[in-house]
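Okay, so here's just one chain, in structure tokens, the form predicted on its own.
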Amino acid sequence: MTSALDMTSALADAPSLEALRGALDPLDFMAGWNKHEPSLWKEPRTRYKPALWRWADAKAGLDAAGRLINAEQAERRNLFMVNPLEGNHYDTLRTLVSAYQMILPGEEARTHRHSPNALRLVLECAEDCFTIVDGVRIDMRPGDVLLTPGMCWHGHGNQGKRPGYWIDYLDVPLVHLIEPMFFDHWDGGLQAASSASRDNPWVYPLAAQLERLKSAAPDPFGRLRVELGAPAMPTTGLYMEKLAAGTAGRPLRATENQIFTAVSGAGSTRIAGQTFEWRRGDTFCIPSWHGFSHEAREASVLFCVSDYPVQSKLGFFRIENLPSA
């Protein structure tokens, strides 16, 4: 066995760079002049790809799953939107993941909590479809944005006569990157509600955001958008953006990772040379530093989920206009 003294001597007495490299390897040093690949580059680059997921496909898949698997077997009956890059089985983007979810009449999705921040955009639901956050029952309405900040207890139930459908957005991939993951189940299934209210910081009704959009002035990049909270979640920026029929937005690119869902209307978004057609309920993603522009065929509202708060706090965020095509 080679002693620590022998290894240190081998370093000090190395007769060549090749010998020095051989002496460094067993000590888990990497010589900067022999790096396998650069660790710095001129501008952002990512393996994540622009992609779009259709609500019609998700609904068909969830309805089939409703026949084939119950909520207890699935924990949550959901379909993750997995970025189509090789080897990826979960992430939608580097810091964000999104999924379509459904709950059947009479079902309960048991209460749990976790480090990642989560939120949902309600697509369809009957009366008496609800979530319970830290003991507060919140009845869902289509278009609601509902928050479950990190380590808040949350579970769902459906006492109505029709399935409830929504889209989940979480910062799980970010937590995976920095690793402070914790997860707990509530003892006893669904936490009982101690009160019921839609008037609390966890609820952003669509009607209120549409009213705000009526008086919204264009931002420096020409967008008619409002922010939910300031921000609503510590790691995740949430925005509602209005597009007039027949209009096209300015081409932009930004360092933030963004997931968009069409709340209403129909149109297309061009991302790094690819065109993605969307309509109500469809979801698409724009990876960091990919140029994009929206075009609306109908009056439309887009919901945007972004990692802007993290990038802004760390001083990394950058956004710029691009030349029109």
Given for the second form:
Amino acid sequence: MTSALDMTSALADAPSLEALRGALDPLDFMAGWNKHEPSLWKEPRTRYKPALWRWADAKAGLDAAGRLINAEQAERRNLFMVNPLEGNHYDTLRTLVSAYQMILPGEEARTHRHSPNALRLVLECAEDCFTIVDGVRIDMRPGDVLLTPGMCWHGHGNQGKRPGYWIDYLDVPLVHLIEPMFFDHWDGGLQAASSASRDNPWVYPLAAQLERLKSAAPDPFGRLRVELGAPAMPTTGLYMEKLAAGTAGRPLRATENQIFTAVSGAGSTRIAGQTFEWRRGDTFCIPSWHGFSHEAREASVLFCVSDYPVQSKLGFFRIENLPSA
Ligand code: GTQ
Ligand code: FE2
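Return the form predicted together with ligand GTQ of this protein as a structure block, the form predicted on its own having already been given.
Zooming out: every chain and molecule, the one shown earlier first.
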């Protein structure tokens, strides 16, 4: 074995760049002039791809899963929207993941907590479908956005007659990236509710957002949108955007990673030269710095989940208009 002293003198006495490289390697140094690939580049070039997932497909898959696995076995009966990027098995985008979830009548999705921030957009919950956040029972209504910020206990239940469906959005990929992951199970299944309320900072009913949108003025990029919270959670910005029937938005690009779900209506979004058709419940993702513009066939509302707060707090955020998407 080469001693530490020998390794140091091999460095000091290196007769050539070749030899120096050979002496640096076992010490886990990499000379900047020998980089395998550049570490800096002119502008964002994410490997994540624009993609769309259909609610009709998710529902069919969840209904099949409802026959095949129960909520106890599954922990959560959910279908993650995996970015079609080679080697990826989880992330929707670099910082965010989203999943369709279903709970059958009579089921409980046991209570747990985790450092990643989570939120839900309710798609279909007929009656008596609820989530319990830190002991507060919140009945789920279609169009609701429900927050479970990092380390809040949360579990779900369905005491109604029909399945409940919603979409989860979490900043898990961001937590994977910076690594402060914590996760605990609640002892004893679903935490009992000590109170029930829909009037608290975790609940954003759709009707209230539609009311706010009626008097919203366009932002500097021509978007008619309202923000839920300011921001809703430290890492995650949430917006409801209104598109009038037959209108197209101005093409733009931004450094933020964005997941959109159609809350109502139908239309299409052009993302970096590709067109994605969407209708109610469909979800699509726009990776960082991809030009995009929405076009509404019917009057529509889009829900947007973005890592804007992270980018903005760290001074990285940029946005600009484009001639076309
Ligand atoms: O419902 O708590 O889709 O923790 C992924 C992770 C849902 C949840 C997901 C979760 C949950
Ligand atoms: Fe969770």
